[in-house]
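Just the one chain here, laid out as structure tokens, in the form predicted alone.
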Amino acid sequence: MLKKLQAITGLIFATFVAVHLLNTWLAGLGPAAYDGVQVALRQVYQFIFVEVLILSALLVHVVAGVMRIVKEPKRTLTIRARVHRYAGFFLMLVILGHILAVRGSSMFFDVYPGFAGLAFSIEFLPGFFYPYYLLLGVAGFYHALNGSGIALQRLSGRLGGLGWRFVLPQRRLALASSVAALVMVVSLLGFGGVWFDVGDVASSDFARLAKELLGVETTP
């Protein structure tokens, strides 16, 4: 039962991760492409019932995963399983802060980060946010893709007996993750202003809010 609950909630949140990543990857095409799609998607995933479903699925998935690790007998994991688990641990460590940063600003201050907000974070602390966003994107992609295959296989029932396989072979998973990492790098360089002029992101509403909350002096 715990495995099926983890599988179902994982698929729900993986759907959101896929949409979120696709939006992020559009940053390589410029602010208009990123913000335009985000504004449209926001009408769906920030609809109260959808947002509650996504956050509830995340919470249940994490709790179920931790319970399985604690309850199940210790066993030797394959390299693939270890990467999947380590990616999950990393996501658990940063997900609350990430949600508070990108959702808290709009919920409590009516300020949406948008392209300018993410670009400001990279401009403000490039040594931290470049690797952080890259790890977040790659870990999210790997964990969601590999986990979705495991979940579908677990829930497929009789389809498994018919030879239906949802789990990607190791080489294909590695190739897909490598491509995702490359696209993520291109997108992050877009936020960083390498491909085009991103404007004065330090004067955006999100930047002003972040500086105020962090106690950073702003130029009048």
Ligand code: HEM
Second form
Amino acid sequence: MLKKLQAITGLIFATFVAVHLLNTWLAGLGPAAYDGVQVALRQVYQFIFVEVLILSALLVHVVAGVMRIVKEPKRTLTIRARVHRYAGFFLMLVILGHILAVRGSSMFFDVYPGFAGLAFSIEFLPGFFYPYYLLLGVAGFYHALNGSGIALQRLSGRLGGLGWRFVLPQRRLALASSVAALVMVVSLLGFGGVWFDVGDVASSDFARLAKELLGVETTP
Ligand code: HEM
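Same protein, different state: after the form predicted alone, show the form predicted together with the ligand.
What follows is the whole complex; the chain from before opens it.
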């Protein structure tokens, strides 16, 4: 029962992560592509019932994961399963902060981060935000892709008996994750203003709010 719940909630959240990462990857094409798609998608994933569904699925998925670890402490794990678990631990560690930072601003202050907000965070603290976003994107991609295969296999029942394989072979998973990491780097360099001019992001609404909340002044 716990495994099924983990699989169902994982698939719901992974659907959001897939859409969300595809949106993030558009940053390599410029602010208009990133913001345009985000504004359109937001109508769906921030529609109250959808947002509650996504965030509840995340919560239940995390709780089910922790319960399984507590219940089966001696389970021996393959390297692949270990990487999956470590990616999950990292996501667990940062997800609340991520949601508060990027969704809290619009929920409590009506300020959406958008391209300029993320570009500001990178301009403000590049040594932290480049590796943090890269890890977030790659851990999210790996955990969602590998987890979706396991979940579909678990839920497929009879289809599994017919020989349907949803779990990606190791090499394909590694290849897909490497490509995702590369695309993520290209996108982050887009936010960082390497491919095109990102403008005065320190004057964006999100930057002003962040500076006000943090009590810092970055302009000379
Ligand atoms: C490094 C890549 C990522 C970047 C740059 C990023 C950026 C953002 C931004 C800007 C928002 C606000 C969206 C909006 O206002 O419409 C957001 C929301 C969110 N992100 Fe990420 N994100 C990244 C990766 C991830 C990953 C891997 C996960 C999950 C594992 C995730 C989970 C979420 C969640 C749950 C929300 C809140 C959705 C909502 O309630 O509207 N993000 N992210």
